[in-house]
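Only one chain is given next, in C-alpha cells, and it is the form predicted on its own.
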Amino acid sequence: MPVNPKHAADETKPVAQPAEEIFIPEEPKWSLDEIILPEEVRAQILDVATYADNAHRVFELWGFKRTHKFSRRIGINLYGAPGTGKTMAAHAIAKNLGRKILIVNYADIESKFVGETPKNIRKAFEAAKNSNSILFFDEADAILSKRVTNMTQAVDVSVNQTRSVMLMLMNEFQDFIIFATNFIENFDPAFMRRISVHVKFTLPDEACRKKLWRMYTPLEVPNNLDFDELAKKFDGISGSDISNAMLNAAFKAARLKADELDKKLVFEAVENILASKRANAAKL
C-alpha cells in the first residue's frame, strides 16, 4: 500500500520536547577552590556564597526580617567579558550552598508560538522551587533586556509580556537567582533594581594569568613552559583563552610527534586566538 508523503513527513518530524523535561537540575560542576579569580571578585562571590550561613544572624538576630520583609530573595548578576569565569562561579555558588543548579538559556524557553515563552519561564521557576535548586539564567540579557516601546507587531507584544512575567516571578521568588551576561548595558532598569548584587568579571591580571597557565597545564605533560613568561607576554586574554590555547598546543604537539609541549606551540596557539579576536572586533 503506497505511503502518503504527507504522513511520512509527519512521522519523521521531530517532536517538541516538553518544557518540564528541559528544566532539569544538575550537580554543580565546579567549586570555589577550582576557579581562579581576582581577589576582589572572589570576595564578592564569597559574600553571596555564604548567604545561607549568615541569613539567620542577619534576618533573625539583627532584626532585618522586619525592615526587609521581602528581601530573603537574593538576585546576583555576574557580568563582564566572555570567558572570565561567570558560569563557573554560578556553579561554585550552588556547590557552596550544597544545592543543585538549574540552568536556563533563552533558547530553552523561547517558543515560536506567541505567548508560550512566558509559560516556559513560569515552568523554570516552578522546577527550581520544586527541586530546591539554584536558578541560573545564562546569557540573561536576552530575557532581561529593555522593553519595546514602539510596538508594531505581535512579537513585540509578546516580548513585553515575557518581561512582565519575569518581573512578577522575580518579585515572588524568595530564593537565589543567579544571572550571567556579557552585555549588562542591555538590561532593563526595572530588572537592575530587583537584583541585589552585581559582580563585574574582568580579564585576569598577571598574577591570575600565571595561576591559570599553571592550572591548565597537566603535571603529566612534559614541557618547557615558563608560567611567569606566559603571564607577562600575553595580556588581554581570558581564562577560557588560556584553556583553549593549552589544549590546541597539546594536540599540535601530539600531531607532530613531539617529545614535549614546546612553549613556541603555546605562543602560536595564543596568537591565533588573539588574531581571531581582532578579526571579530574589526567587523563591529
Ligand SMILES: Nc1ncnc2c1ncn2[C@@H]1O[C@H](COP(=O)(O)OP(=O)(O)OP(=O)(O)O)[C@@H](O)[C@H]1O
Given for the second form:
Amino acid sequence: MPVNPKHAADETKPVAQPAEEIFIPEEPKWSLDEIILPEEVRAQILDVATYADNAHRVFELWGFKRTHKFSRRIGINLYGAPGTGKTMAAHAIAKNLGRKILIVNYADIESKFVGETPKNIRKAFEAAKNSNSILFFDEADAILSKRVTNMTQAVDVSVNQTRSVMLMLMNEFQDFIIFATNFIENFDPAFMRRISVHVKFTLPDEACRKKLWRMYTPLEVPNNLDFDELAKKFDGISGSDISNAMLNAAFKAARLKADELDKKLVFEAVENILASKRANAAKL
Ligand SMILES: Nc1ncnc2c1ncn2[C@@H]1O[C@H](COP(=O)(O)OP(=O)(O)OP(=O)(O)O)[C@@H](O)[C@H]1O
Ligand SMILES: [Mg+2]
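Could the form predicted in complex with this ligand be shown next, to go alongside the form predicted on its own?
Below: every chain and molecule of the assembly, starting with the one above.
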C-alpha cells in the first residue's frame, strides 16, 4: 500500500518547507484612503508610496544615480504605539507601488534548530525578489534587536548569526523593505543605519479620533452617537480600540434587541478596553 510521506514522517522531525510555501506574496489588503493619519504622517507615507513614480525624475533627470549609486534600497520603518495603523500602512504602501506584499513574521522564520533561521530569512528575500513583491517584516524588533554580547550559549551564537545574515541581505537588496515595530528602542544601531525612513505612529489626536469614530460607524446602524463628544471624552485610545469598541457595542445592542445603538453602550465598551489596558500596564 502506498504510504503518504507526510504521515510516514516522524512527527518529531521537522520537515523543511519550500520557500514558496512559507513565503506567499499577497495582494495588499488596505489602501491609503482607508487609514486615518495626521497630515505629517500621511505625507511621510506618501513620500515613500510615490517613490516609483518619482524615481525617474530623482535618479535620472536630477542625477542622483551618480551621487547615490547604491541607494535603490529603501528601508522604511513604521514604529510606535500598538493598534495605530502600522500594518495597514505597510499594505497601503505596497498597494500604491502596485506591488504584492510578502509578509514575514518572526514566527515563520524562527526555528528551534540552530542555523535554520538565517536560511529562512534568505528564502524570504529570494521569494520577494522572484515574485517582485514588497518585503515586509512585521513585529520586526524580534529580528532587528540589539546583538547579544554575552555569547556563552549556542542560542546566543545563533541569534547573532541571524543578525549578521540579515545585515548582509539588507546590504545586497536593492528594493523596498518595510519594517513595523512597537519597540524601536530595541533596534540594533547597525540596522537603524540601514533604514533610511522612519515614520512614527502615535495615538490619534482628537481630530483623528473623530474621523475614526465616524469611519467605524456604518451608515446603516441606527444610533444616537455624537462623534465630537466621543472624540473629546476618550483620549489615549487607538484606531484599533475604536474599531473594537464599536463592534462590541453593536453586538451588545443586538443582544439586548435594542432599536438603536445607544451611546452609553459605546461608552461602556471603551471603558472596558481602557480598564483592560490599565490592568495590562499595571502588570508590567
Ligand atoms: N490609523 C488608523 N486608521 C484606520 N483604522 C485603524 C487605524 N489604526 C488602527 N486601525 C484599525 O485597527 C486595526 C489594527 O491596525 P494595525 O494592525 O494596522 O495596527 P498596528 O499599528 O500594526 O498594531 P500593532 O503594533 O499591534 O501590530 C486595523 O485593522 C483597523 O481596523
Ligand atoms: Mg501591526
